[in-house]
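Okay, so here's just one chain, in structure tokens, the form predicted on its own.
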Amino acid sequence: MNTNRYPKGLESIQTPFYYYDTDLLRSTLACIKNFENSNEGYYVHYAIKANANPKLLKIIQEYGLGVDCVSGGEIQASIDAGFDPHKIVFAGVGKSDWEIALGLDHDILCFNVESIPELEVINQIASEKDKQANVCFRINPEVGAHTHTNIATGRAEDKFGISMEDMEKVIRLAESMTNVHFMGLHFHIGSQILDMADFEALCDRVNELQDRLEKENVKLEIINVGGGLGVDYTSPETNSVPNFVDYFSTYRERLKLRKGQTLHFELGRAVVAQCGSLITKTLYVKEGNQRKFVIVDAGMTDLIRPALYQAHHKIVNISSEAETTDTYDVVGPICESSDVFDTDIVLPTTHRGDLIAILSAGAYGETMASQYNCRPFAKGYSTEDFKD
């Protein structure tokens, strides 16, 4: 192999599979915890939708992070992994009754509520269980993020959240309910955001809304700014740890918290993306009239981001010793024209049997996999699996 990032023994495993560099994951988590520990009242919740692999969850739990869940299944996975239920926040625009009941049964920190009908159902189910549900309201701040349209969530036309115009109304409604305790506001403007100006704009909007609520004598215990911090998909080896310094500093310097308020973050991609690689084997090298194709045994069923978002992942040949290079399209075996990982990329001259690594695949890879074409799920391995 031509890289020291991967341990010996990968070539003996059935491809495709995910490999997770847990040493890098631990380094990333250490950076996050250093910030959390140095800022009283700041709490980070891992957005489990990014990756729910039990091996990774065990490590993340060891570092004391909370969890951001968007389904009952994610709540259960978090509980099974040993996370503290009192550090679980439950978001999502369509919470089922059984999911709400599960959250109440485990006394989670709060429900991030997205509509009045949802609030009414939570109050009803909590009443039936003789419980009180902690709630924050997800407010749509109408802040556009510089990211792909499919992962922008804070605009007026997006399906998420409650409009700013309705904010006071829903707060007063919650205050009138016997089995609901209103705690604060929740925001999330999108994902894979690299421009700190977007987070600055969110801070300004939160400050504005807080000022507005204070005039109505409404005090907030919690401000939850969601996640969204992006990673470097172009140069992952050089920038293996996201820009946490600028990200957290933006909120510390720009957001005007009130005395006693706690600030909550929901980071997913930034925690796990760079530690994961999809390892796949070259089945064939096919020469067309004008293009050369490296056909691998992984497909959009294993990593759907390139097909779904036109996302870029760096691709490397980790077994070739060739000194020459060529230009290829790297494609999968699925019977869909969109099953393409990348086009016109330069690789060492590639042959049947070469191992290909698709980098930065730790987030929204394994967790979004499907069994289309009756394909089995790719297994996940970690650094610990290759230690003596």
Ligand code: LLP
The other form holds:
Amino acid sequence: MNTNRYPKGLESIQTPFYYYDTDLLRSTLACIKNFENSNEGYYVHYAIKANANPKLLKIIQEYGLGVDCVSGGEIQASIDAGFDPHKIVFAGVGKSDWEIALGLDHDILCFNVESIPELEVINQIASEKDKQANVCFRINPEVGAHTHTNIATGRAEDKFGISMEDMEKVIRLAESMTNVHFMGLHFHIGSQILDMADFEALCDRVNELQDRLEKENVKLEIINVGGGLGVDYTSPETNSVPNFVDYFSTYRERLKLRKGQTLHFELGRAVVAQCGSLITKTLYVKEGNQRKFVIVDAGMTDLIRPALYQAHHKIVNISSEAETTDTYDVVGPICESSDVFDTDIVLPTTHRGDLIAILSAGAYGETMASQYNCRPFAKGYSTEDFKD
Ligand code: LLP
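What does the same protein look like in the form predicted in complex with the named molecule, given that the last one was the form predicted on its own?
Let's see the whole complex now, leading with the same chain.
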């Protein structure tokens, strides 16, 4: 193999599969933890929707992060992996009754509530259990995130959250309820955000809303700014750890935390994207009239991001020793014309049997896989599986 990025023995595993570099995951987590520890009141919750592979969860849990969940299944997976339930925050526009009950039974830190009907149901279920549900309201800050439209949120017309206009009304309603305890505000402006100006705009908005609420004598214990920090999909090898320095300093410098307040982050992609590769084998190299296709055994069922968001993941041939190159479209075997990983990319001259790695696939890869075409799920292996 022409790279030292992957361990020996990888070539004998049935493809396609995910390979997770857990050394990189650990150094990414150490970096996050360092920022958390050096900023009083900062708490990072891992957005488990990015990757719920138990091997990764076990490691993330060791670093003491909390979890951001959007379903009962995610709450259960977090608890099974050993995360502290008191560090779980639970968001989502459509929480089912059993999911709310599960959160209450485990005394999670807080429900991020997205509508009045949901608040009423939480109050009801909590009263049946004779419990207090901690709630934050997810407010749409109307701060435009410069990212793909499918992953931008927090605009006035999104299905998520509550408008700024209704903020005081929902808080008053919560305060009048017997079984909910209002704790603060939650925001999330989108995902794969690389421009710190978007996070600055969010900070400005939060400051403005806090000032507004203080005049009404409303105090916030928690401010949760969601996730969204992006990663470098173009040069993942050189930028393997996301820009946490600028990210956390933006919040430290710009957001005016009040005494005793805690600031919560829900990072998903930034934690796990760069440690994962989808490893796939070249089945055929097909020469069309105009284009050459590298047909691989992984498809959109294993990694849907290129098909769904026109995302580009760096693709490398990790077994070729060829000195010549060629231009290819890299495509999967699924019966959908959108099953294309990328077009017009330059690879070493590629042959049947060559191993191809699709990089930065640790976030929203395995978790978004499907079994369309009756395909089995790709397994996940980690660095630890190759250590003697
Ligand atoms: N908090 C909330 C409320 C969210 O909705 C999300 C992501 C996160 C945190 C974590 O965001 P992150 O730090 O990972 O950007 N499947 C898409 C991304 C969807 C993100 C959904 N929400 C993709 O593959 O790009």
